[in-house]
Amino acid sequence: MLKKELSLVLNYALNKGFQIHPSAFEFLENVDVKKLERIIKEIVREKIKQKSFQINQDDLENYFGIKEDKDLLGEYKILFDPSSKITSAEGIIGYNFLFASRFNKLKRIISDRPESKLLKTIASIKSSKSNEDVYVCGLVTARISERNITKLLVEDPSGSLEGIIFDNDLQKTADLLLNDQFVMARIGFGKNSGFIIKDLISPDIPDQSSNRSESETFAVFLSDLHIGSKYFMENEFKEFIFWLSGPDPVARKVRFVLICGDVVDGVGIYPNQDKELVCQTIEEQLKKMEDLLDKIPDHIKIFIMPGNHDPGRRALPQPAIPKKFNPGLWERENVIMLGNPAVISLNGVKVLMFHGQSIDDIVKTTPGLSYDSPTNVMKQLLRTRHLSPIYGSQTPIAPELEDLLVIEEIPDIFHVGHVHRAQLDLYKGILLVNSGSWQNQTPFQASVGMTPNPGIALMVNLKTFQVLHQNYNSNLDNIL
């Protein structure tokens, strides 16, 4: 049924002897009603000059300057998805495989460093005495600061080593190391058979130039919708989807939407959650999500990964949301269901997607990091080349045969959610995007002093890496 305002302005054109093509009806339904009358009158005036008495979609696209770009690319590839690789080994044996895999993968990464030519096993340096400094690598198993020294315990497959750090600047570097993080250390031999750590080197990301799209295609980055919660910003999200279907020049260039976990609020995630739900079952929540996403134009590819609120396995890495909960999502041609983490290529631009559960552990254990600046935590993950280094804390990690959380593929864009704070940054040529949320502040967030900035849609031009954003939150203090 046509809007009243649209009917009135179309009657104006019809009374002037014009025919309206059906494609123009659909286009005009997405135009701001306040501008409809002026737009139709101007088009009618121009068409009368041309002695042409039909209004079609081409006329409207020419008016808005948004003629469809036939050369606009919308190609994608899945470079990594853990869903099919998850094996779930069991118990101590499984975790032995996991940490052996972590060590071997990160040792291969750090082997590009010139210092790696001097690497020794921990067992070999403990059984010999040298006047020359040597290098070892391993996982940090303990860090102890007392008085004016810092002790670091590092372990490789051959054994463990306790080194002492005296240098003040190096102690500050050590303070930022995470438990179970991989590190390379330059070791000197003390007079009393002790080991002195003289340098610490993380795998880190090398400086690089980014891959870019050949055309000015836009990707939209979203996270943490929490559909099913009464705090979900449903009207604002609908307004954003309405914009995607409209005549805005940027909206017409959007070909990808990336949703980075917590698409629904889940059930039984925390005590008394049912009191904050408008959809009481996972199936209801996912059906509501499907109905909302159904309004996004078919030419836009939608990538969906799970977070800690979504159904399926909670431990990392997570497979895609199980098909049994909502087969309809899986059957849609423009919806791609992914595990967490995942790497995708959008017109050649590599995007690493990770929901971000490990941010909780890192903020709690690392001085100077906070939920208010999630991109600083994202930089820390890139330095460690691992998405969840800390084992045995709040984030559950499954005992896989292979560590699928090592950052082997260097991304052009690193996309994370989880903390409900939209923020942007750059690190060594990588665009960091924390895409915030579409859920208003919950009572729990208020009780712990967390202030989200929800309702911000972030859009990246994949050719220029220019980032645009639209704030759908009525709160004027809601800023990016």
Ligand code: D5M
The other form holds:
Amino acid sequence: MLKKELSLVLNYALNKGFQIHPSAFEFLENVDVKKLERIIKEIVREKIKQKSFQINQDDLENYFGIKEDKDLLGEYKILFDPSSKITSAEGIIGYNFLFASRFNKLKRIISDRPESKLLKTIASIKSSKSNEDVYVCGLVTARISERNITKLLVEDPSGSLEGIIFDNDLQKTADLLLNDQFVMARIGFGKNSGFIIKDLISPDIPDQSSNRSESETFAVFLSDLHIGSKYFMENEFKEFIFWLSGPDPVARKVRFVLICGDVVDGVGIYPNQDKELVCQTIEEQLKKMEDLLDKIPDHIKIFIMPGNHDPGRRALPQPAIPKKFNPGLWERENVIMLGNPAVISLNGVKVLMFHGQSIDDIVKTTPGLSYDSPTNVMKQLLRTRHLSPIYGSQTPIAPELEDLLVIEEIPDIFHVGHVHRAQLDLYKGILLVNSGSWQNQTPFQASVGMTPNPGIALMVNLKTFQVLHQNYNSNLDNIL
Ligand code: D5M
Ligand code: FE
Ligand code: ZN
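Could the form predicted together with the ligand be shown next, to go alongside the form predicted alone?
Full complex below, order starting with the chain above.
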């Protein structure tokens, strides 16, 4: 005998002309009726689309996420995680090491370019004037625009050089250079022993073709949930989690969920934050996170990275959210806790994940870049081959012995969050994904005129790189 509630749920399908195969009944005896009610409705909708009117055990097993397509690969590797590499050298010595490491790593990257054969140290060109142009490379320490010239200060381990730019187009290129970024410059010798900068070359990304997954597995890109905040879109997020275990053919192909920081809203992150929190402790916030993620089927791997609101260290690079706040999350087999930044491989597709704190500093100092277009800032990071070039502004950077923020490996997908605006783009074959947020506009954001587009889940087919989205925000007309 079927339970009464179960019969009511099944009547919904039967009334629509569906047959329920006997094999399905046994399965149904043991499921949560509340969950079943929604799933049956979704199965009915899906089957009508497919013009099929029988529900059998296989359907139910698939839709409940119990039986999955075995041909769909779900393999991952962690290629880089700073958590275990963090040493935090102290004070000025640490920063000397950090900048030396930045210089050496980027010089190695730029040495692939033909011009690098003509590279000289700054000290050597200062001591011997030549008729031929030469190249130097170093970190930009200052940029000064005066009337119709631009002066650039570049430093390498041997010394510092002030170069003058007369050319208008080159001045525009110089305007886009970020403080402390690495650059290569062609130098001509002026009549009055000055140095004239004639070309500026960023390390940038060479043309390349991206790695693809063999199977049409989907990865979901999320960030900035801000769980614990009054403005966290809990209902919409739950709807999305529910969709993940539903019968939609795309949902059935999802094997990875990536969460790119600001998972929780945190405690004491900004003044009077407690008034905007529904969960007042980190533990409570992370427990809520665990309860929400619990509804994601086990065959989906969930990658969690910290942002500036999450517990642990504030300065970049950040270690993974410490285990002590929620050992349960760490112990889950399908949850992988990462530091910020991190590089993972999903079925061979390399994904560089970075929360995106440095975007704030870059939009402040770079003409033409703004919060409305985070992917343009992401392109700038790729050109500089560094995730947080500017030192000493709003984004804290720890004095590590090695600069772990240099983009050494070229990713296939670059995933960033932080600015709460979902956006997509392509740069030199790299798919750029800013995954937006799941937090409604906060009073602070309203006061500075930031308009987020929260409640959008972006998902990428790892074989074709086709991007799909699900919009859970009923207030959003202009989706992307
Ligand atoms: O930040 C979401 C976005 O809002 C991010 O671009 C920074 C900006 N933001 C947030 N708080 C501030 C303050 N106090 N000053 C300047 N800009 C801010 P999130 O990391 O989610 O808080
Ligand atoms: Fe955020
Ligand atoms: Zn953030």
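Positions refer to the first chain, counted from 1. Note that the coordinates shown come from a computational prediction; the quantities given were computed from them, not determined experimentally. The term rigid core refers to the maximal set of C-alpha atoms that superpose within 1.5 Å between the two forms.
Enquirer: Could you check whether the CA atom of A13 moves 2 Å or more between the two forms, using the rigid core for the fit?
Expert: Yes, the C-alpha moves 2 Å or more.
Enquirer: Superposing on the rigid core, do we see a C-alpha displacement of 2 Å or more at Q50 between the two forms?
Expert: The answer is yes; the displacement is at least 2 Å.
Enquirer: Core-aligned, is the CA shift for R38 between the two forms 2 angstroms or more?
Expert: The answer is yes, as the C-alpha of R38 shifts between the two forms by 2 Å or more after core alignment.
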